[in-house]
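What follows is a single chain, given as structure tokens, in the form predicted alone.
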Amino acid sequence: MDAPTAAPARPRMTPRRRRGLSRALQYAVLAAVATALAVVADWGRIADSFFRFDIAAAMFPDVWTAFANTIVYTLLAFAFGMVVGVLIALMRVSEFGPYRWFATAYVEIFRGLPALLVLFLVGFGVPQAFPGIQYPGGVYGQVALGLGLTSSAYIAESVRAGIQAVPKGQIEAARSLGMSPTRTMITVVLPQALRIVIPPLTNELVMLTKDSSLVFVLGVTTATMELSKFARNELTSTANATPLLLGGLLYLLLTVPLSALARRLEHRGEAR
């Protein structure tokens, strides 16, 4: 009596095809819910809710003095950021034991707070403790101290990782040629520790355009106010969403080619 023959192997799907078959299947799901969605939505009222370009066209040109304060605001605290964090970075990095508590407190507390406590902090709290103060440039002084404290905290922690980051070597070599810690450090590791963090830089840089958007705690006026301000209260007048729409184009107008150098210079650190 001949023995069963074993049934024949049911042949596998290759790794190609079951990722040819799950891309087609993504495909029809995105088709499907575009589709869905595209049956469903009110084009007409979406339409004349987001997109009326007599709405646009009346915001201009009041709406650039807002997308300059944008840009005035966010640069006054970078430039704030950047000083203080590098002193901060190098108090971290220093051998002498206060300096190094000082700055990790520093660097726990403005990372831990809210930039929006900080800059009501700054505003109201400080010049209730202190009747009297006055901050340089009225508006854009307190956005500087405020925003830039925050922002100084997450430039530091970028910078001591960049001066680690130098080889031991540089520094060894350094000082056999006679070179001071202090000379050393602002001459040789410092100028190469910047250079490689200008990536997080750029990004800090990207997040402070948008916390520019909370300045509007402080009480600004229509000339000092920013964008975020300024298509709220567009879109009080005209109860419409058009204006939130063309200030978030102007948003994107900035941070989009700062996202997009942060990038790049991070692909080309990566290629050396």
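Positions refer to the first chain, counted from 1. In this text, rigid core is short for the largest set of C-alphas that superpose within 1.5 Å between two forms. Since the model is a prediction, treat every value here as computed from it, not as a measurement. What changes on going to the form predicted together with its partner chain:
Relative to the superposed core, L249 undergoes a C-alpha shift smaller than 2 Å between these two forms.
Fitting the two forms on the rigid core leaves the C-alpha of A260 displaced by under 2 angstroms between these two forms.
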Contents of the next structure:
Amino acid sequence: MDAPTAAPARPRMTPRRRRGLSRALQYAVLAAVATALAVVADWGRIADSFFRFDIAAAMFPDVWTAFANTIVYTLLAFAFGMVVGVLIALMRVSEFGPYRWFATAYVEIFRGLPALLVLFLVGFGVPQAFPGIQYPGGVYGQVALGLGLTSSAYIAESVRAGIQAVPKGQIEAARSLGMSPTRTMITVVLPQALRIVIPPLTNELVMLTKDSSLVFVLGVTTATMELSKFARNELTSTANATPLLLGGLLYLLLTVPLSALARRLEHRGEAR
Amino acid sequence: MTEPPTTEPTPPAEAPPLVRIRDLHKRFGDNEVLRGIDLDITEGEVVCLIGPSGSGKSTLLRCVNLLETPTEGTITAAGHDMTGPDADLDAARRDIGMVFQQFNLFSHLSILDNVAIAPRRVCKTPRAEAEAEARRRLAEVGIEGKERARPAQLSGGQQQRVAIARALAMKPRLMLFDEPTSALDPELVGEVLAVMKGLAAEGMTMLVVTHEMGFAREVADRVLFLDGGVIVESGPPAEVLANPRTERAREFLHRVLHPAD
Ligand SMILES: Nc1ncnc2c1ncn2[C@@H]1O[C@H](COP(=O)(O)OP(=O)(O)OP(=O)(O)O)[C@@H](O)[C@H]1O
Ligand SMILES: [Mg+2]
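Structure of the form predicted together with its partner chain, given the form predicted alone:
Next comes the full complex, and the chain you just saw is listed first.
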């Protein structure tokens, strides 16, 4: 510009105006895409495939059994994952080498294997290798172990990070009061570590809710069927996609509030 | 028994010191932080430890309750052989209270639980009893009506007083303070020093790292000046603070007492 003083001759757009314009442009593109979709799509057919109220209504009340099983499988696997995960985390921060090596191997293995393969191992590999083995609770025991093993590896890593995030001063204060290392861990470190890792643990619960759909590989009955398998059976028998939509909505009913909770807990963590 | 039991307990002519440190060395890698410390503290004595930053004050204090492991030397404290091969550190630390610069209150516990938790978990004191004792200790340091609050809800001065109450709840024979007022806003320093003065007046044996020269002058029986990992001066506060013998101490005191120049 030749005139370094005073206001520029040509009034430039303020940042706020520029932002407004760019946003308007993006809305316009979005609207165009939506319109195109609306015009191109065969709405009658879509409604017919996904929104058949009669088919959805016929899924009740049996869908509740499947819904409940999804919750039960998730909670069982989570309970197993928590107990074993915390133990593995404790071994990972142990002073005793062999504990650490075992825990490291455990985490690497079960975090590295697909959950589906672990389920197969638990459901078919182990019974073949150890004939006559009985899982307590039948399929429920199999699920707790099959999904819980994978989950425990993730939980162990979260909890280990939590343990290491507890400030050193907390441990020194506890030791100065005469608490033994074990007592310090139980009374001071673990409670604080678990608080720190509530958000990732909540996310793990979301992942497990979805992974419970893998249980079908174990071969389930009507009574032990979870949501995905149930929806797929209905899809087959009705030749219509409405069951998938209903099943999906029921998953979201579980996972969306959990995710929201995890987000809120994360923010609370930041505020502290 | 050859002698008849006496009705009056006869203390030995020279009571053994509550803290005895001999030839203490501490190295962090190549960095020798403590270079031969000898120190006796008798029961009921208040000793203030002063010295420039990095001179090893915290390290010395933390060696007394073995938060830092000495590289060389022997320590006995509160009747425990801290450096012996069969030292029971957990048992010893019950008798040695420690107060930190950053308070280090247990952030997940209420104020009451902070004070009651160690008696309950370490000494297996029944809950009701431990909590009653905790309330008394909190009242002593002037914290009342905050039992259910979390540490973060208290001011720094209040937190530090709770930390003192927490240490006292174990009925220690010796108290270690590592710059207990250095993290506090100036207007909150007085309330913590007042609690410490009260404690000294009750006869508690105290080793205090501090930059509060007023406190040292008024409360200490003895002031130690630590520099470069050795005790350079040791004596009554009037002597060490008013007429230091070494140039280093003179310089340091001048800086602390006249921070403006
Ligand atoms: N855990 C540690 N590992 C390595 N070096 C350490 C450790 N703790 C202390 N030091 C070193 O030891 C020296 C003395 O530290 P110390 O904390 O005892 O000093 P100080 O006198 O308390 O100082 P300040 O007044 O700053 O608190 C410093 O050089 C410090 O860097
Ligand atoms: Mg220090």
